[in-house]
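Quick heads-up: it's one chain on its own, the form predicted alone, in structure tokens.
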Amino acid sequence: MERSLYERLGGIDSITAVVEDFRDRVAADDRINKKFARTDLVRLRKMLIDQVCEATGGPCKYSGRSMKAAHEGMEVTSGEFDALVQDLVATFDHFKVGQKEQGEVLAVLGPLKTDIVELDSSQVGTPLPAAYQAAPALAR
């Protein structure tokens, strides 16, 4: 029997190194790093984490908003996010992730395009509506 993508990818730890290289590399990148303006990034990077686990096959549990509701409100770009998965990819590459692990990774991501994307435009860079409301912090 084939070993889950969660084993394939290293399990937790390979998990938790990509996501924090890609929070780095998405809060660098003037492309979309404002629409991070008022996300509180320990917090995204548990639920990054748990989120991949989970869609992966580990023994995770996602307990955040859906994607729908997590992004709504924020504007976000059909560019934006093809730059959100270019950095991705730029990640898995960093890590020498396999292209069968990384097809199956955004192969699992590309479906939530239509939850994430509020404009059809090429446009990045874009500023995060003055309305938009961020996830509470995480109680530290």
Second form
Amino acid sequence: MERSLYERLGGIDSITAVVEDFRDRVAADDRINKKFARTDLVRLRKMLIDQVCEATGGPCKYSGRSMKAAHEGMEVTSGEFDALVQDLVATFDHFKVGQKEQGEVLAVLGPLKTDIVELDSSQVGTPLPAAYQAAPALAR
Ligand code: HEM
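Instead of the form predicted alone shown above, give the structure for the form predicted in complex with protoporphyrin IX containing FE (HEM), please.
In what comes next, the whole complex appears, and the chain from above leads the way.
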């Protein structure tokens, strides 16, 4: 049988490196970084690592909010969703992740779009609504 996607990505160390590079690209991307104005980035890093690890067949357990709850009231546009996917592909290319593995990760993430995008618009760089409730910071 084929190895799990988790193993083919290189396991937890590779996924951690991917998430950190991706987080830095998002932070530098004016098309989407306003949405993270009140986000606890330590929590986000952990949640993304656990989510990708679990979704690809690794030994982690995601403990964060559902994709619908986490992005509710954030007013993410489809243009912003696409911008985030472009940043992720740039990260994959940077680490020379194979086209097959990239496609498999994007196939897992694609269906989440309907839970995340609230505005069918190509606009990018839109602000985080004041009413948005950010997740509590992780205890540290
Ligand atoms: C497939 C695409 C996406 C995935 C898999 C994803 C995944 C996640 C995860 C796992 C969290 C952590 C939830 C928690 O802490 O409980 C999160 C939070 C967040 N996401 Fe996404 N996300 C996606 C798309 C987007 C897009 C397009 C934007 C905005 C442009 C966005 C903005 C945010 C922000 C700002 C937070 C932090 C929320 C807070 O402050 O509590 N996400 N996302």
